[in-house]
Amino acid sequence: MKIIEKPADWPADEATAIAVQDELRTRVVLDEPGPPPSSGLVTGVDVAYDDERDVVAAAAVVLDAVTLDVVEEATAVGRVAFPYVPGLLAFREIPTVMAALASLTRDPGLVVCDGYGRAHPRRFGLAAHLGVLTGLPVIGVAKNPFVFTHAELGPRRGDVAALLADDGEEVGRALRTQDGVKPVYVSVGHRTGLDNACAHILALTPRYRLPESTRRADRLCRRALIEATA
């Protein structure tokens, strides 16, 4: 398998890549809705790592939004492209994950990402940046908060809490997935409105506290690292 090696101009310091960030934002659309909720495809993106290799494995996998059966999947593996910081993640993965759509021979639809949109320090996590270089609506999706609180929610499935940032604006929501399970964090990335990406999650999320997008791309990236690193 082809090595996607990092752009030449790819950010190379933390405040190169703060700037980029910073203005990037400034292309964020947030007055879309976004595609409808159980309509057309959605696709999943993940990535697994090798550090020890400096191997970074993307996986793209679109579903039916209706069925949620797999109608395609892609891989691309590449070179980890950035150092580990909090906060600049998605400039580690970004040209990989950037390579595993552009193997697929459809359009995405809704991209969902396993990480945060709005819901970030500058307002631009993996989802806003993914969404800006793409031009796709994306959302992202994250295990837990990262540096946002939220009030308590109800421990019914759909229940949700804001996420709120210091001045008190909502970045995203505390989204219970299932009854009695701990809830994932929604929050918008481009061209989506938080309302929508909440119904998103819930379709996307039958039987499991994750979404089935997240779940099968999770497998197929850690499926697609164990055979480049063999």
Second form
Amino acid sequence: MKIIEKPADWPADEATAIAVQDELRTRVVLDEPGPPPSSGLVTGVDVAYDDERDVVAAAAVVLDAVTLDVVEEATAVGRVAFPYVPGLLAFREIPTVMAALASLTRDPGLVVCDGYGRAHPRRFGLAAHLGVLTGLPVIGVAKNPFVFTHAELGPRRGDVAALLADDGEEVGRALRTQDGVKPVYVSVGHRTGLDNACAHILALTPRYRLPESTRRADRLCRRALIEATA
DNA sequence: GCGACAG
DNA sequence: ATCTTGTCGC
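With the form predicted alone in hand, show me what the form predicted together with the DNA looks like.
Entire complex below, previous chain first.
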């Protein structure tokens, strides 16, 4: 399979990457509610790394939002496009993620990715970045609160608490997806509302803490990395 | 000034 | 993200 290289104009240092974020962030659309939950298609994306070989594998798995059945899968393998810097995660993996999305034969519908959208130091995390570059509705789901804080939330599935920035803005939501488990952190990326995003994530977590979409994508990209590395 | 810090 | 054994629990 072809190796996805980073674009020729890809940022080479942190200062340039931050400048790119500050330019692209103006194109995020936040006033659309997005697709209603439990309808249409939902596509999970995830990546796996082999830092030794500088390789990243991305997977996109399309699910039927009602049955959660897999409708289509796609993978792409690329070169790691940027070092890991908190706040600049998107620059590592976006070219390869976009290649995986582009090789799908149908519209991905709503995209769910690991990490953050608006819950980001400059309000432009991976989910927002991916949304602006693809034009698709995207939401971000992370496993920890990063630099943000939230009040304690109830112990039951569906309980929520606002994820707050220093200035008091609600940049996302801590959402309990199963009774008694650690919450996940949901934030909108592009062309979706926070209420809708949380409803989608609840619909995608009938059994486990993490959405079915990311669990499927996680397994697939790990498999793709092993096959590409072998 | 020094850490901490999505994946 | 990734490196990794056993262990607790449904």
